[in-house]
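Take a look at this one chain, the form predicted alone, written out in structure tokens.
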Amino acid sequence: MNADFFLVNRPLWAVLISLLAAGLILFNDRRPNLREGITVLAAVGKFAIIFSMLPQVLAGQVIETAPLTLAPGITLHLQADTFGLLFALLSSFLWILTSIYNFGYMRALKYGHETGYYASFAVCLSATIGIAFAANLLTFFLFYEILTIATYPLVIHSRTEEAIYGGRKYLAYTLTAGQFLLVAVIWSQVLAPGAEFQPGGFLAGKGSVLALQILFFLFVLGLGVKAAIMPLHDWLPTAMVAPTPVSALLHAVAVVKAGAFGFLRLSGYVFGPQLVREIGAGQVLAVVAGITIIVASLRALGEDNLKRRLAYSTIGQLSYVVLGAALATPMALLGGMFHIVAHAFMKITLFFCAGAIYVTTHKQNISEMKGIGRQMPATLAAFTLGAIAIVGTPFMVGFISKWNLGLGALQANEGIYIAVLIVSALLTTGYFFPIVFNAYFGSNKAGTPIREASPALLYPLLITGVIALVLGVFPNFGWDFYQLALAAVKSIFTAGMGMAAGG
């Protein structure tokens, strides 16, 4: 009985384990080794719990906890379905590597205030898994806002005037967006009590075309800030004042990924692909995503600060996911789902490299990094892998997601977005490859000796860089990410056909 109780409630335990770790971390302020040990144990434990659900979910089961009823028709509910498990597996695995990287980074730069830092990190990952396993809109919203609040201490961690400003701007954007999301959630709850996520959506026939268009727009405002679609993006480059592991968390694992994840939930599980197309919302959102992809790439070209260039790259790259949600065809949704995985490994590699360079050399600007590839060969090799992958080069993980997005555009008879993908790839080459070229072939006039990054910084970035390569050849390597995305898309469109036949 106890074993059955644990097995059924694994989505809940996956959320709670890092909350428990956050409390233990706070009680071990003067025991740094124990504090770090708790962080690693919680990260490994969370991943183990989530990974244990993979066979059942791939077999077609949905693992769900008993709903907590707050009022008739209003519940908090967790479940592990194929799409949620994909995001949870990704986040929990990368938390392990980020934790190790954190130790090397924070110790090297002696930031201080590390107890609160690690505790906030743990709460962020708890909220992220809550978002992944949310079974309805209310649960999604609750964890979405917890993530907003928990990230704030991380953004302002250095306590400088610039960091405080960046944190205030982050809160101003994200909390305002949360109000629009709350209105959308309440409205959806009125239209469909419970607002439980369903493959193929649950809002068809629940309101007039105009009402559903307005509701969709409210969701876009609520989710678009975290996904950093333009013009709702400006908080993200400003938040780059945070320590680099936080930047990696913001971009690869949690905050902006939560927004992108939310758009796919919206398209596939709230409105449904057919309704998204019928009310014309997809076409408008696709235009916004396309503009964001191009303009963000152009902005990245002009940034000399490496982390800000990476931030604008993220703004453009995450709109690939939004584009997949907007086109709402099978291949587009598959491409969007797998791009969450692809971008995570690519971008966390690049941010880890940026942090390793800063810790070792205290250089933040690209113009100062000439010749650094000859002195930090392993770090720059990983950066090169990440850059090649994010362009969409064949046999790298970014190619798979972008190829599927292109096929999705053809399925939607929107060939213009293939042109957007091609132009974006060229611009991405333009803002990444000069970094690589100058790192290997530029001259370091100062001639200051530079050593390779320390093992705690180096090993995580090498692992993520290699995985970005391996997943490009074997997309199901290790975690069955591609199979999970395929199963999620199949469930969405099978349910959609069923509803259409029933209608």
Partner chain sequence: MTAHLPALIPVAPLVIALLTPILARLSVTLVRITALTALLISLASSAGALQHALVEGTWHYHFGGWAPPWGIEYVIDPLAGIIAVLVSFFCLLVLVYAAPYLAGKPAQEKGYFYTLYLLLAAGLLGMVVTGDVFNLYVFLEISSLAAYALIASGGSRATVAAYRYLLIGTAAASLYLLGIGYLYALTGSLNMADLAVLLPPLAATNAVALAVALITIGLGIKMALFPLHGWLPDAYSSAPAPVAGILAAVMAKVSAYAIYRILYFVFKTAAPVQVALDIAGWMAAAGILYGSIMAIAQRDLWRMLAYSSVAQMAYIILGLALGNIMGLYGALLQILSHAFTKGCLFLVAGSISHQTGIRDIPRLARLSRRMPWTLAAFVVAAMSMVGLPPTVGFFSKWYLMLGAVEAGAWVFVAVLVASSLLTAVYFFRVLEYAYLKEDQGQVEGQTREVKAAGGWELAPAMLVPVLILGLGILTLGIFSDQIISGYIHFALPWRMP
The other form holds:
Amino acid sequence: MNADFFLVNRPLWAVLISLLAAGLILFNDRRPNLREGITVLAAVGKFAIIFSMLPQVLAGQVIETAPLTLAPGITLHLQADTFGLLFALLSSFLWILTSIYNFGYMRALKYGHETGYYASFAVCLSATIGIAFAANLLTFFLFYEILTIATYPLVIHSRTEEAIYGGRKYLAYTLTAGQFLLVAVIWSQVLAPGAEFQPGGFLAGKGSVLALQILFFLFVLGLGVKAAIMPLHDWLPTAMVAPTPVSALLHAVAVVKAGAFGFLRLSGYVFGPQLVREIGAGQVLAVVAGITIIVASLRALGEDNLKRRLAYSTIGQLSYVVLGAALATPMALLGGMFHIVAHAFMKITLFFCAGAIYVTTHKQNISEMKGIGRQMPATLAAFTLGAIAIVGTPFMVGFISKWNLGLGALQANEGIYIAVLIVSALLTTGYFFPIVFNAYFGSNKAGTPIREASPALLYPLLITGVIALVLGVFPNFGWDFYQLALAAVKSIFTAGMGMAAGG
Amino acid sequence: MTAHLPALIPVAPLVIALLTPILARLSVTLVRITALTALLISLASSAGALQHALVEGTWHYHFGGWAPPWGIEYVIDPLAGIIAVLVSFFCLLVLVYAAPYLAGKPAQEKGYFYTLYLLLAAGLLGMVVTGDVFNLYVFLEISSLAAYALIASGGSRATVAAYRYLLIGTAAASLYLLGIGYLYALTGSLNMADLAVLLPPLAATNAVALAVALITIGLGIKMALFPLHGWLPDAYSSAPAPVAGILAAVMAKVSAYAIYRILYFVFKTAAPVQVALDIAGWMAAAGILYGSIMAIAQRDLWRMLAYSSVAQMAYIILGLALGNIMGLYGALLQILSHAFTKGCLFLVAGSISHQTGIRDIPRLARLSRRMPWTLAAFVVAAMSMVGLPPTVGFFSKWYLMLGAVEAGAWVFVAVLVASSLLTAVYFFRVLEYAYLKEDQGQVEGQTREVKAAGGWELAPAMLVPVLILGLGILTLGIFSDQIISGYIHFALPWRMP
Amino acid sequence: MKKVTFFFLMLMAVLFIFVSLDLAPTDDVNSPAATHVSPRYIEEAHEETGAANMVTAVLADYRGYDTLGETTVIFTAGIACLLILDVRQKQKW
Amino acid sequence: MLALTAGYINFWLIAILLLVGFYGIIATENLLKKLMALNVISVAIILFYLNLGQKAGGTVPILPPGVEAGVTEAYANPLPHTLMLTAIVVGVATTGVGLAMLRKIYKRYGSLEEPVVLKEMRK
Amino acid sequence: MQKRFGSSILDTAIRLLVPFYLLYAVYVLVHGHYSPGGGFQAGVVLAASIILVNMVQGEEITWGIKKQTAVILASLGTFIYAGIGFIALFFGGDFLNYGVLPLGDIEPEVRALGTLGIETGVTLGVMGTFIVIFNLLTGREE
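Please could you give me the other form, the form predicted in complex with the partner chain, since above is the form predicted alone?
Shown next: the complete complex, the earlier chain at its head.
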């Protein structure tokens, strides 16, 4: 039991710490303060563990835990590589902010029965980190399913008919997808025993083109639901009945990003960029992603409920990541990976703002939010920041990923997607501009003075808003996200080159 | 005594069963203690025998000192050992569970119940460890007769169900008997090991094919393989809860085990076996879909579980039909997995019905508040049924799918996927009622009975087995590797001496 | 329905008759059943078990365990009848 | 052909008896008659086994007084007899349990016709 | 227990017949080693004689075995069988190996004695059970 043992197994500890927290939370049903203390401690601890791996991973190391054998050739295996660490860092950091936000939100709205809520939240985070650090497909699948189940209690938290309906729909979509993913995982396992992720992919030459096409299709079905690509997206707007912190962290960061993350893993580490294009799957997926981007933006225009509009916006934005995975050129992958980060900060800010507005004014519809900017200036400032970033204005974080995606499309000789990006940016402006405009310049008829939300709600959203701004100028700020993405892309393509040279 | 462990496995409960009617005159508590002791001895003997089989190889025990094929022998190989441990463990657990269920019945009735229960256990254990095809028939009949009567003790409807089961079950046993009659006519032997040596030269004859068919159909009826499952839903849903638990958990498994034993260890890979397995595999696929769909249509929780059994039992046959290592891993793990899972579900359903009288799914509204731990076990079991990690159900399905993909049996893959989803649908419905639906007021009056259990949501003797099974589902899932590589791996036919 | 059953059973009859040709004919002294296990019973039962009646020897000694099972079956049937008929079915359980 | 018939006629008759039993189980609607059909099946199987034990010129498998050891060809095969003793007993036991159930069913539903019983049960 | 069925003729007849039945049953039992017969047959004959008395005399029965006694007999009989098997374990043999019982020096004879012992158990068991089943099936509604 020496220090090495601890250090090597850090990915495992990162997963376990919040599971442990979930257990403790369940045992402290009657003590809300202790319960929340545990949540924050676990969140900070998790982030610390993950952050401590950053220097080593940046230096090119991969921190692997000892594989836990489930059966000959089938193992539970965690590793912290560059891409996994990027996702893990992001979600664990945002969990800290979300936990603080949670307290303000949940206490203000008095839902009751919050023990299960916090416990499920912690389990979700465990599963997310597990997905990030999964070293093979089986591990990935295990955590993916756990995430599905653990999110369900959060979606139905309010126990209203609507929430139950939303939960049912959520489960129907995700469980079905899980089955397809399971078949795909098992098939890969049969084609390449072990199914360990490798930069550059491990499936090349392992099966006929047709078999690989079908396999890719199964993967798309399996991952596409969580990543909400059209037409598999329908659960996401419905699931917006969940409390806002859930929508913020899970539907902007953890759950849907797990799907998007899966797509990047798929194209970078399972099939490999070369193979994705060779079997023609990338091109098809890119078309689907492109259509999703446009259609989701159009749908967002028509939504009056703020959270639903944000949900459609999420659908559109996630498809940027999928597009990156589909184009599978170095710049596209880089753009996709960085967009995971960028979108997380932007969208969580927007959701936090929506939640803050709901808590203070109990308004959910955009049409009712006229003049709100004068009453809640700080909140709306953060909202504006997030909205501008998401449109892709230069010097904001959204711009970097979109620029790289555009370059990636050119690398792939598919310039049409630049047009898609531009149209999408215009549409995004179209659905965010009225909100901001009305908030500042609309007339507030009721005229009741409303104050800013409580500090627990306000500070997290300000922090994320500012980070979205800072990352736009210094993409390596704090966590070296850009560096990580760059290293990941490099590893994928050098491995591919090496293979090509060797073969 | 350690030299006689194989004999003790079924004989311990059998002898105590013989004494029970006499002991019941004295005191029911005494009966209970002796019954528990008997099954504990069985469990310990099975575990010891399994250990012996793993360390020192297959253990042959000759009754009366006569060497086979003249005498009867018990054969403890790892396969028989695993199943024997499983069966005796379950019999013990359900016996503990049965006590609160019997409370309030006349002492006489309790005595009969315990007697038959022990005979059922003895019969099942005897079927597992025997190495003689005719001896298997005798113990099959012991367990069946005990089961018919135990089912019939559930009331008038149960008697009708039990009678129909008796007709079908006896016809099935007759088919089996006729099947081994053909084997006897062909070889002159009844010993499994001896038959395995004598049969291969005859494998091409029609008589062997007919014997395979008769034995498979006979045991297939006993394990409710679609379309021979007709007796099951009524029998399971009208039996008393402990009986339904033991039937669903182990009785059908033992027949499945017997099919595996005879097809893979006696006939080995004769051509007719392959055909029989292929047909059984397709029947199983149909049965999985049929059972799942019928389960969705049920309103009664018990009937739903019964139809779900039809589907889940077919998984085992599906794995056997695949016939590759992964498929067999899956089938054997599914035997364990389904025993724990369905056992747990029936015990929970029984507890709910015992405590509140509720059997209809819509009346379960908000039951989770009154029986949180029981319902928690139900959730775990439901997850295992659907095949979600980290429960054992996931791993058995994983191996089955792996086997199906390896064999290129895409239809089976599709069936497994579809079945998981259908299973999710019907269990989710139950959970939604139990956890989310508001109480409509019609079940208010039942809270009183819950409090009667001394502050516990259930009598401890009922709750503990339920929780043990719930934890067992998780534990088996987490340690599935050790189970596969440490035990099940040695139960594959081609590893046998 | 009855006609279908009847037809099906006729098919089965043909099958059984066809398959029976694979077996040794009745009265065959050299059938497997007559030559594999049973000779020991006939030739040595008396010497080994002291019973001139070979059926008794096999029943009670060589395959005595089967007979224990068979006696148990009878016993089970008795208790089963008792459980079914000899208890007052006032309450349903 | 005649030899064939002579050697196998028993099997054929037994097969027909067996199927008569199965027909009875499937076709009759009276629960008691079904039980009787079950006994017919049981008898058919018993005959099948006994038939296997027959030998040309073989007598009952009991040594006459004074004979110490048998000759294989001279006695019928005792094993099927033994097995069938067990099968007979099992048959009796099953019949007993079946009758007990029937009595209870008759007492409760007032009929042994399956459709009537089922109709009563669904009420 | 059903109604009385017989008349004085039947009464007298069974009085004369039953002792022979019983004797015959014992003969069938002990002679099972040398002629057709054995425990089952003896048990059935015994049960038949008692059932016969039962049928004829009905509720006014003067001699017979009651249901509760019969249950005890049934379990005792079967227990004798299993018990003899168990005793063999203590003398170093396998289960049901009568050859090791300390009843003599010549193994076949010891085995024959053991066989007789278990046949007796079977007789009692079968008799008890048959009486129980008959009693239940013909008993009056309670």
